[in-house]
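In the form predicted on its own, a lone chain appears below as structure tokens.
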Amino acid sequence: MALKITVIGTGYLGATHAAAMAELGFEVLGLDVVPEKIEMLRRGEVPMYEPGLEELLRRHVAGFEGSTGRLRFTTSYEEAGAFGEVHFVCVNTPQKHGEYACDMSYVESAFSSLAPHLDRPALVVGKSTVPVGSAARLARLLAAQAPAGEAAELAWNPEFLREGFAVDDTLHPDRIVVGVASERAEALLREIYATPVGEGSPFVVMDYPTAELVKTAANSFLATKISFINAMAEVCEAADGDVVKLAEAIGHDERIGKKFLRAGVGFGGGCLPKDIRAFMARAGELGADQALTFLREVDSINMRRRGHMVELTRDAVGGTFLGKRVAVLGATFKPDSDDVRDSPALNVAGQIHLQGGQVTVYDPKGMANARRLFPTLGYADSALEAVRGADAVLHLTEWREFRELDPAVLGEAVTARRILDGRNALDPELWRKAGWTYRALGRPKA
């Protein structure tokens, strides 16, 4: 008989995980404390844009014609405790306001709310990104507060989802990492992940602290790689070099690889920025702060790119934004997502607006979220509408739609044919042939 699984927290991570567990054949109950979110999921709708997730959800949510009915949702911890044998905790761990450290209040609330309802053997599996040392403390909390005592075990199973690829990353992960304290916990997780393991996904078993460190270590490495190529872009600009060709050349080295070597306005989103900052904060608490001082420069380089894009734009329009119109193509921190958290594109747009520029933004999926975060910016319903009357156009999120734009058509709508490619993703020759002045970070002016 298939295991019964609950998923605590039905945001980006939880909704994806719940739908994927149902796809793998398990009976799943998703829980959230926000009733509106639960109602939306019951209707087969997702609270965010993620390719393929809504279709996967509707294949399993109870009540849809042709659905397996394996996936239901609730707001009741009592119901979740009675239903599940394995409970995945997928709540958010945002950065604390005014600090580098992460806010553990949602995780702690989830554990404290679930534990009193665990009156039989159960496995609680943390998937949230937490400071190292949290799992051991939460394991003690479970044992103390659950009626089942030590039979309510803990495991840690970090997530490695890429926004835009979350469904595939959950069903076909490039690795499955589990931190466990018993053979029973390992056996249950092997049962849950039997299908992807059978397809070749590595199953890596370790202790709690190492499992907690894997996600932050991976994100720190990726952030470092991005900031490295952006630092090289600064050098290329000073030396009149071409960072795109430089990245291509070093990317052929198998020890380095080509991924994450595209220079631009830097990284954003809900993971990399807050994870590296929380990692630094936790290292300081452990007395190992010197080991991660390099991450301060990684963060600094990343934030500097945004300011540099503003400076390039100001120079391009004559030294001042007053009376100038700027079109920004992109609002999300990356394509194939509607996530605008810590978005470089919106940060740049906001800075230009504060300096007196009239800014109009267009994004294929992130408009609603962008409007909520930056209500004072202008917004358009299409790229063509956004660039109308613009003195400069900024390409800041590498959506495929933007790469396929016709420079000649856009050229008829702008006041001046100036484009600044903040993602090094457009074809310079194509734009220049259409009469545009093309400028990109880390590349020669012509």
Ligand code: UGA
Given for the second form:
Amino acid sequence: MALKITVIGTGYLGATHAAAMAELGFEVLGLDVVPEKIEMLRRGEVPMYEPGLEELLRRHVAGFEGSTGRLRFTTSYEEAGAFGEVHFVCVNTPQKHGEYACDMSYVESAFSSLAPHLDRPALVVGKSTVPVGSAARLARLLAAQAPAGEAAELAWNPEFLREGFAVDDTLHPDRIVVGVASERAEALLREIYATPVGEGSPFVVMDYPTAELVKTAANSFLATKISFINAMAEVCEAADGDVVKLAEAIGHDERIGKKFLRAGVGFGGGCLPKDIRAFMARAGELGADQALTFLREVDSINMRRRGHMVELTRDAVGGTFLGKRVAVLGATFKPDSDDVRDSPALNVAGQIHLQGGQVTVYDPKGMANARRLFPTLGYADSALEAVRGADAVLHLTEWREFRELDPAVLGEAVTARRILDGRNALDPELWRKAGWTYRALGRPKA
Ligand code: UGA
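Please move on to the form predicted together with the ligand, as the form predicted on its own is already shown.
And the full complex, kicking off with our chain again.
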């Protein structure tokens, strides 16, 4: 009999994890407390844009012609408790309002809703990103609240998937990290991940606190790498150097590596910014705040880039945004996603709007989410429509569609041929040849 797995929380992480578990051959029940989300998933629709996820889902959702039927959805914790032998908790832990710490209320509520329904041996596996120390506390809570007592065990198994590559990262992870307190938990997790481990994914076993820390350490390192190159961009701007060349050259050193050295408007999204802040807050509680004060600098370098992009644009249009039209290409925090959480692109668009500029935004997939978050900005249905009459065009999310734009065609639509590349992803020569003034963060003027 295939192992029965529940996945609690069906956002980016949970929906992907549920479909991936079905793909690996398990019987899966996905749970969410939002009935509309569950209705969509039952229809084989994904509540967000994630390449390949809808296909994967439809291959397994019960009721679809030709599907394996291994994947079902519910809003009932009672059903989840009765169904599963292993329960993955995939709810989100956003930043708390007005504080650096993360909001654990969804995690708390998932655990306390599930626990009373665990009346036989079960393994609960936390995947959410949580402050170190949470797992030990939640393990005690489970044992106390589950009718099965100590037989309701906990493991921590952080997730490293990237939006835009979620399906591939879940099915072929570059490592599987498990924090466990028993051999039984380790054995169950080895069974679940046998396929990727068989294909070569390293399986790293450790205690709870280390597993929790691996996740925040990895995201902090990535954020630091991005802010490092953005700090170099600031120096390049002051010294008339070229940060793109600099990144290419230092990236040849294998110890440094080329990845995550793309200078620009910096990192955003639902993970990196809030994770480094929650990590600082937690270190403070543990009396280790000095160890992470550098993350404050990482954060401020990152936020400074957004402001700098606004200044560069204001200079380009003659010192004031009043009466100026600015086109913003990109609204999501990264390409191949519809996620606009803490998006540098929308932040820049919003600042320009507040300074009196007329902003028109276009994004291939993020329009609906952007409109909800920033209803006062202007929106257009295509890049060409967005740039019509613009005094400056800003490239703020590096969608492939934008790299393929024809500068000559766009040039006909704008008022002034000015492009500011906030992602260092366009080809300056191509734009300059078509008569555009091309400016980018961390690069010489011409
Ligand atoms: C990040 C991590 O990369 C994942 O490993 C992790 O699992 C995930 O957070 C999470 O905690 O759930 P994600 O938020 O999808 O994944 O996005 P990234 O690909 O890390 O990009 C984050 C931001 O950094 C984006 O705004 C991107 O545009 C920016 N970035 C990335 C740069 O500005 N420069 C770079 O060189 C790379």
